[in-house]
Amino acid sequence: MAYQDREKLARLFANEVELFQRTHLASRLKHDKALGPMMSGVPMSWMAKWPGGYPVYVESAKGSHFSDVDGIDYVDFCLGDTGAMVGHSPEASVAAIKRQLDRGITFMLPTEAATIAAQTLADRFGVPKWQFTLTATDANRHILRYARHVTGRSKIVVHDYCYHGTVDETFANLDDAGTTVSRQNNIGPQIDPAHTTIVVPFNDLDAAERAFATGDVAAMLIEPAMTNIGIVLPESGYLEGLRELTRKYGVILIHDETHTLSEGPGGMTARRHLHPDAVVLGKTIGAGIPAGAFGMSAELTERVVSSLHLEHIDVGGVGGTLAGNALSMAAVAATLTQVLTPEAFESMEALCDVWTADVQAIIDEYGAPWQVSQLGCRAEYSFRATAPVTGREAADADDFELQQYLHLHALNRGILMTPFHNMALMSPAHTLEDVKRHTEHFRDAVKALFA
């Protein structure tokens, strides 16, 4: 267990709850009103997971900060869990979005902005052909359909404790015997994932080869570094080894870079000189306007195009009437070319270096059995002494009560962290002062636990 004195932890958390509810009265009133028409008083069930008893209501947000309806200013390190990784309402994106609103929102027709966005992604990722969706979940579903279509195989391989949006096939884990089973708390699975999926541990090439050798695998869908169970980084040679094995067994390799885009303009794919068959993106590229994308190699594109019939492509389960809409494409083109630039990534990563160093120094100072991992402009501390190598190791270190205390301690001091794990994300708008505000909170919180 990451923290032994559970009575002390409970007292500290109760104090933070009392402070939160005393200082967030306006948010409480709005939440009470929302309990009438919405389940748990929130528009999506996971929003009920914020600590304190009810969520904060935002009055306005800009750059790296937002203010709530109680007049409190926050530094935002959650940034919509990467949906606002470019900062809230960046000027260039907002200007493009406003222009497009006056010209029309959706046509079911292409726009020049889509060409600009696609060419920018092709240049950055080295994957030449792109399609656009509304979410990364959609993009993952579509590329998996294409992979099964062109290979004639039915199964996919994913990592234990992976996350790829709400793709049904990915809600699977390994049990203690190493068997693929439905993930705990998988809500209403339409089919046992063992029929669609083979799960392997991250950083385990032998397990991956055994899965591929069944001859049933159409695709392997991965994050090049795991992010939604905490950051789990690839060991040397792992990603290159997966590429060799997928080629050997004719398996389509898909990089879901929705979160690992934090490592640079072309994500881990470009920075680490990787060569997947397909890349998936989402959230970040539209500055908050719903958008996703998937890119394919020339070879995979040819296999897809040559096996489809024009008469039927609109009813094959790929796409949607709002996919690639004019408003989303205007947002993506402006965000990629004017906000999420290579220069912006340099400053974002430099600030994240400071955040990581400060957090690790405090952990060391108070002897907490924790560690910090970093992936470009994204960093996260975990409740274990060494960096996790697999998703299971990261999951076993989780401590929900400890996490809730640290998050609420941050919230009460004007700092927002993602509610699902201990991640901080830097935007182009963050400053050293923002980082140091987190450092001050984290030192006080850890001192209260361990001093």
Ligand SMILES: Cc1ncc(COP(=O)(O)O)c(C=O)c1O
Second form
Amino acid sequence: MAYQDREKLARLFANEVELFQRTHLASRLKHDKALGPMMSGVPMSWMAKWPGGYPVYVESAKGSHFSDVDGIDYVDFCLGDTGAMVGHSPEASVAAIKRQLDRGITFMLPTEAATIAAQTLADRFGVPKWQFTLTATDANRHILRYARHVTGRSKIVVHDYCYHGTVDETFANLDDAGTTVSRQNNIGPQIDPAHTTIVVPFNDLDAAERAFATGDVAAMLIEPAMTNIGIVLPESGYLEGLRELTRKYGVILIHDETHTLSEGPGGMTARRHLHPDAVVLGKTIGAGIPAGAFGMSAELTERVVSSLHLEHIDVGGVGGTLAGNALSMAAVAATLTQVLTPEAFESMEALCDVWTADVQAIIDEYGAPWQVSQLGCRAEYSFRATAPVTGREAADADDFELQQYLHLHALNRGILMTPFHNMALMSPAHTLEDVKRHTEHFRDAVKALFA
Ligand SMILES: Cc1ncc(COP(=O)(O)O)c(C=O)c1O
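In place of the form predicted alone, output the structure of the form predicted in complex with this ligand.
Let us now look at the entire complex, which starts with that chain.
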């Protein structure tokens, strides 16, 4: 267990709950009303995961801050779990979105903004052909379909403890014997994912090769660094090794850069000179207006195009009526070219360097057996003394109660962290002052636990 004094933890948490409920009365009233028409009083079930008994209701947000209905100001390091990594309502995106709102929202016809968005992504990722969806989940689903279609193989390989959105065949884990099984708490799987999926540990090239050698594998879907079980960074040579092996066995390699985009305008793919067959993006590329994207190599595109029949292209399982709509495309084109610029990434990462150094210094000062990992403008501390090498190692260090205490301590001091893990994300709008507000909270919270 990451923290031994559970009695003290329970006491500290209870104090924070009392403080939260005393100072968030307007949010409470709105939540009570919401309990009538919505399951758990929230529009989507995971919004019930916030600590404190009910979620904070947002009044308005701009840049790195938002205020709630109780009039409290927050620095937002959660940023909609990456949906708002550009900062809230950046001016250039909002201007383009407003312009498009007055000119029509969706047509089933392309607009020039799509070409600008696709060309920008092609230039940044070195992957030439792009398609657009509404979510990263859809982008993952579609590219996996294409991969199975062109290879004629049925299985995919993913990492143990991966998360790629609500893509059915990725909800699989390794059990203690190393067998692929349905992930714990997998809600209503239509079939056992062991039929569709082979799971391998992160940073394990031998396991990946054993999976590919079955001859059944169409694609390997990876985050180049894991970000959904804490951050797990690739060991030297791992990503290059996967590329070599996937080429050797004719497996399509897909980089899901939905979160790892935090490493730069071309994600880890460009920064680390990698050459996947496909790249997936989503969340923040439209500043939060729903948009996802997948890019394919020239070779993969040719295989796909030559195997599709125009007559049936709308009912093949790749699509979505609103995919590539004019509003999303206007948002993506403006956000990529005017907000998520190379200069913006530089300042985001520089601030994240400060956040990381401050958190590590406090961990060291109080002798907490924890550590921080950083991935460009994203950083996360985990409750173990050394950086995890696999998803399983990261999962074993998880401590939900400890997390809840830290998240609520932060919330009570005007700081929002994601309700999942201990992650902070910097937008182009964040300032040194924002980071220092977190540093102060973190010092107080850690001191209360360990001093
Ligand atoms: C790596 C990764 N890919 C895909 C997704 C799915 O994104 P969305 O829920 O917007 O479809 C997520 C969501 O957290 C993610 O972390």
